[in-house]
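Single chain ahead, by itself, as structure tokens, in the form predicted on its own.
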Amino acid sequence: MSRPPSSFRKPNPLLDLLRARQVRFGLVLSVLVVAFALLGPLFAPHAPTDLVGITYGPPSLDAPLGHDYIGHDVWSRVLAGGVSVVWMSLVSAVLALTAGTALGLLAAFARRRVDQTIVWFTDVFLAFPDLILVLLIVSMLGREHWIIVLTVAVAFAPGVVRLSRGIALGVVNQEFVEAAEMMGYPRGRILFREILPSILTPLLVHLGIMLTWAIGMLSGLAFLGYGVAPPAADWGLMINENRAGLLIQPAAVFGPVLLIALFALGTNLLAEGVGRVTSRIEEKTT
């Protein structure tokens, strides 16, 4: 039997996202970062903060990458670093994809008041720059790791109230909504259950440009002394405690800085890929 005429084929969104050249080097230079990042720590040659050997130190069999500010072994910081900016940079994300979308459906479908008031914190919030928010807040209420993480989070998550309940708005007056309406079902199941399906794509692919801004964000804060406290090793401080012996010991600042950009780059080019090729497939759809 003949295969049917690509035209007559059913669309497989999964197969046309692996096919895009964009998105598979972004999602395997991301998943290598990750990788990275999470068993890096298994293959450390010595502890994060043990001292090993001299200020600056040159590289050796036993310090491939040499030592660094204080003679921490700079490989095995390079290692042992990544965890923290790999988990912190997600979870944020997350959350703020989270509370953002929940608040901006619940803006759309219930209008009037409600969506007046979220509207206008909204807009309070996104008048503040997001560093200057988030240094803000983490210098009141210290540097540990679930401050960070949140205070990221409510710096992105009004974006993500703008975008959802836009998206939504085109959504909540369509036929199908109006019929669960009338059927009585719960509001939460109609929210969550109806409308979110139909806006989860930008909301995905918001996701992914998401963690791009969280990775620079919180490399950031540790170079500024307000992320991950020394001596635990994080990729973004070690740029920071070794700036000053940039033109003698290079690795340790660039070491970092590659991994981190790195990072950033392949979570862009998954999240931009994925964007243009569900664009073309709702394209063809309609």
Partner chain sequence: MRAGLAAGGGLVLGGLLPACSEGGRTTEVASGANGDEPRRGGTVRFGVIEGSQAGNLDAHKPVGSGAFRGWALYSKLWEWGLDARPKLALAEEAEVNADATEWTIRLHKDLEFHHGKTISADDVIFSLLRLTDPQLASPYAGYLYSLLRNDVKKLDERTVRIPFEKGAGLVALAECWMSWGGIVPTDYDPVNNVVGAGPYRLKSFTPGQRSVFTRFDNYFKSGQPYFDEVEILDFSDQTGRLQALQAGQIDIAPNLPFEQQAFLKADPRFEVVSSETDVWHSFDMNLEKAPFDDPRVRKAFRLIADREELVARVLQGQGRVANDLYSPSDPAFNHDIPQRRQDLAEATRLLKEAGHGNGLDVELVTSGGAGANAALVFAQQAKKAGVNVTVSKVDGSIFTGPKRNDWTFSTGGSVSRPFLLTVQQHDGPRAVGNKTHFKDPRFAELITQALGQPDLDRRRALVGEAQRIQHESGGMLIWGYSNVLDAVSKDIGGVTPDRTGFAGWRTDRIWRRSIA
Given for the second form:
Amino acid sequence: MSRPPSSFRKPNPLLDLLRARQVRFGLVLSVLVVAFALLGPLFAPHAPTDLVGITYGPPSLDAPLGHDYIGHDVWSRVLAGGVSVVWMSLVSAVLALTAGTALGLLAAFARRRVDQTIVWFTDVFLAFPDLILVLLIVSMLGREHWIIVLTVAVAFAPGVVRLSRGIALGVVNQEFVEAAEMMGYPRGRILFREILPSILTPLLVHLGIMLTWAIGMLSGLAFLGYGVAPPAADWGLMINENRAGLLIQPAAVFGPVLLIALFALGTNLLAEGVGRVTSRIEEKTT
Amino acid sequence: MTTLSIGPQHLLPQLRRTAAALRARAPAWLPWFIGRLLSGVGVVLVISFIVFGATQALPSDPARMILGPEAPEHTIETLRRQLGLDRPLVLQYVDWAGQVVSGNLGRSIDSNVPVAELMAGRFANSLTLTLAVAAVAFPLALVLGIALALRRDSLFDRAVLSSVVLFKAVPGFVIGICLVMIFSTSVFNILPAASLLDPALPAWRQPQYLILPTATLALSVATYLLRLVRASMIEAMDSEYVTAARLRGVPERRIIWRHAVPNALIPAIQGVAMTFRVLFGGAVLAEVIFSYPGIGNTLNAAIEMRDLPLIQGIVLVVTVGVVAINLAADLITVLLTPRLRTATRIRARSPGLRNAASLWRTGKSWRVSV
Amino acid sequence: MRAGLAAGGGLVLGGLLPACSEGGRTTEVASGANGDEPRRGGTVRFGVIEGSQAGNLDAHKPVGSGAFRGWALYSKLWEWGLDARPKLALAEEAEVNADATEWTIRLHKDLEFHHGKTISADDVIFSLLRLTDPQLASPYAGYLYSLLRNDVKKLDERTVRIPFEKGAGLVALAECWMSWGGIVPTDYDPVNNVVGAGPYRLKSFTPGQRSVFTRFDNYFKSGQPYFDEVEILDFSDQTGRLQALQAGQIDIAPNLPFEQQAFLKADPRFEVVSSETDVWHSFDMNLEKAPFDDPRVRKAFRLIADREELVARVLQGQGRVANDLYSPSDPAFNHDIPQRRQDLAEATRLLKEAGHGNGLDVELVTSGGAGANAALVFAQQAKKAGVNVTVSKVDGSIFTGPKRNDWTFSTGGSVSRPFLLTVQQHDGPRAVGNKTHFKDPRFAELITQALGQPDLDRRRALVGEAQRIQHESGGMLIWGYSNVLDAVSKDIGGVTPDRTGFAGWRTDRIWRRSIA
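Any chance you could show the form predicted together with the partner chain after that form predicted on its own?
Full assembly next; the chain just shown is listed first.
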């Protein structure tokens, strides 16, 4: 990764990122799956709830992935079933990031009591294993999409609080913040102009990792029967629905499994690739 | 902790005195440790509130679930009264907490067996599974992690790393389903697909039932651990003291085994603790796939059945376990890190955790950009 | 399934009809297809699924798979015959008076419990009073609603007289009592002294996991049962059980889900025993809520259903079309009412007449299993009549929770049980789970009369008229009866088609072929 010494230009982080093979691969994979999920419904030959074939009908020319437990066209459902996976995992990861960062920064800034209280409560939540927490909340409040999304966000937020507080503590003590404070800049401005940009990269990397987790957790919930409720088409739900037919009509399970795996893989590669490249840039620039 | 058993009214002054006395002679980490211990007790207490409240807020109630859809309302009312579910929530909590303190977790509403008895068997099974996973995953991750670090960026390293990402990204239950199809049904028929443990025998005496669940969990867990060991080993090999040792002409083998590996293992302690935590809670899916009679399966069933005493008992024990594991990992980290062991004051609540978490998640060491 | 306790069958009264006094100490020969004879010895393993319930061993309040274990542990005064009619078991004779308010029951001689004590009238009285004890809170006590508990009388060591309120006779005592009427000794305890008179005695019980039983040599059917040991394994997951079956970890999987049949039929090691039963499936319309307070809408919905498609898709062909009535095997069932068929034109006309010409939105609440699948299929069918049915799936605990009888439109159904028992559960005058809120004074009167009418021909007239009322203005859209499938290893004999749906439950009839 040696660069000609003459290049004194400001490094362009975006270009650096795209130069890394892992990032490119992860990005392409993620974009492809997301595009498949978002545009898929437009190309579905049938409505996801149409009963067009026999139960667990095998793949044929008309139905490349066969039919499912009640006679839906699996291909149409695979095309239609990505939207919920994509938006639910994205929104829950973003929610966790936003709420967690806000609390983490608050803790780092406020110090003392507020800090201790926040940290202590993240301890409480971290002592609950993720899935148990989600199971309890979902069976308590129901399985509407937004409840599941919120619950997953709640499960992930304490981790973000820890992370953002830690980074912010490191930054808060640095000279430029102290200088800004001495110059009498308002705190909000310091927060948004100085601190947030410098902690953005690790948080975005964490967002990508949470996305992978969210995909796993949402499909795991659906697998246990606590996820999205039928008749909606949803990749996680499809695994659950057609699991009884796994040995008869495996395509009905493997279609969604493959897409979930690819989506998780893509986001994971992307997040880690970005993480690796940015830390390399940091090493160079320091 | 004999000082803690003398009753709450003496606790604080006693502690202060102890702290003062210890500051002179005792290790510097002791106040930190006591603080952590108390905070852990607080966490468990708050969680017991939350769990109690949450289980009570679950829609429907155990009486109804047990008696089934055919039961008339007056029968349900009778059972609710018998179970004490009609009393005020606070009273129920105080009763329950009192019982728990005296070591009694109550009776399962569903099967009318004492919760402690029911849980003992399931926890033993889960623990066996966890240890089996640990026995497979830890050595594997350790050996492979060190090997990869020593050959970093080689073809071998890159190949292993990129294939390992698969197991990390693909949800664990998918791995489980695939293993079942390969080893017990569709391809080979050599391993039992369902773990029908004979409750009369301890789980470790029935290893044939442990293989597939262990493999499923170990594949998911070892990946994280492997990356953690590799990253911290690389960091150790790049550190100044290794460079210094090289300059002094210390043989490479000695550098690796006497200097690098011990230092690289400290983050691994936190990694091990994280693995246990994940297994404690996250084995639910694997246990459901293999019908393994562990704590995850039991909890899943208890939630569906609204078996309140069982849910409360399990969650309480799991959280106590998690808190204890965290504490143990932190203590070991402190004791093994000279800088922390001798520090006059430990500022971080959980030294080493953040670094390990970062290594675990991203394969990169924790670092604040400077 | 706790609901799987009983089966549809005739109201044949033991003691009144000589044909059914063949119970008692007779040897049943359970012949396999190839005429082989039962052999003694060996072990059998059942894999049962009961949701997540760990279950118990209580004879009178069976919970979860406790009902299944009850078949091994307990014997009753009557038992279900293969034809789904009650036949005498521990009882030698059962007589009822003219208005069904007084039953006299005599036990066989020299019957024994697992612990060696002789079964006496005291034990029968103890068992009956325990079942109906309000403190036990058994959900099944209510079916003996008019029992005069304080006046149950011991006539001699083997004879008991059981009285019912005047005007509220219970001709269906056998059906209403048998399934949860295990006879237990007076020193019975459901946890510490689990003793009955069933074919197998308890060896060990781990809730939610497995229970083991050993042969009871003094079982009241001589020569039976056949196995040395019976194991009942609890599964929470259908796929897990299927895999255990394939891997040879269990021998019998009762109540196989329909989607697994094709797979098992292709496997030469197993036989799938399909039993035609009265298990019924319905959509329940709440008569107290719009739009179903209008009889035209109810009729329209009943005409929307394409019952053939529902049977083909939801039951995978393993069943028959139903005519909005339950218990077709009951001897009093009215077979003269013409079968309803899909008629979209008429349905659309009725909906228009009821003021829903511009379409209608209805939420169909369901919980899981066949009901959920039926809801999806019906939603598609309703579209054709301009009705937009939104399926909403909720957890079982919510479906049967406090709101269980308040859904406007929900899926329903129950197991194979005779008419007079089913009507008490679903839409009769004392029904517990009256989800349709069907209350018709004439219907209630007919049911009460039928319950006190021991004469079959007279009862048939009463039930026939009641069913006409149900068919015309009731709230249930009963679209099908399903078969019950049991997957059985070819090495196991004695599992034969069974009107009750209990083919795979009869632990006293089955045996292993490979025993030398």
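As the structure is a computational prediction, the values presented were derived from the model and not from experiment. Positions refer to the first chain, counted from 1. Rigid core: the largest C-alpha set superposing within 1.5 Å between the two forms.
**Request:** Take the rigid core as the frame of reference and indicate whether the C-alpha of residue 49 shifts by 2 Å or more between the two forms.
**Result:** No, the C-alpha position differs by under 2 Å between the two forms.
**Message:** Given a core-based superposition, decide whether the C-alpha of residue 193 shifts by 2 Å or more between the two forms.
**Reply:** Superposed on the core, residue 193 moves its C-alpha 2 Å or more between the two forms.
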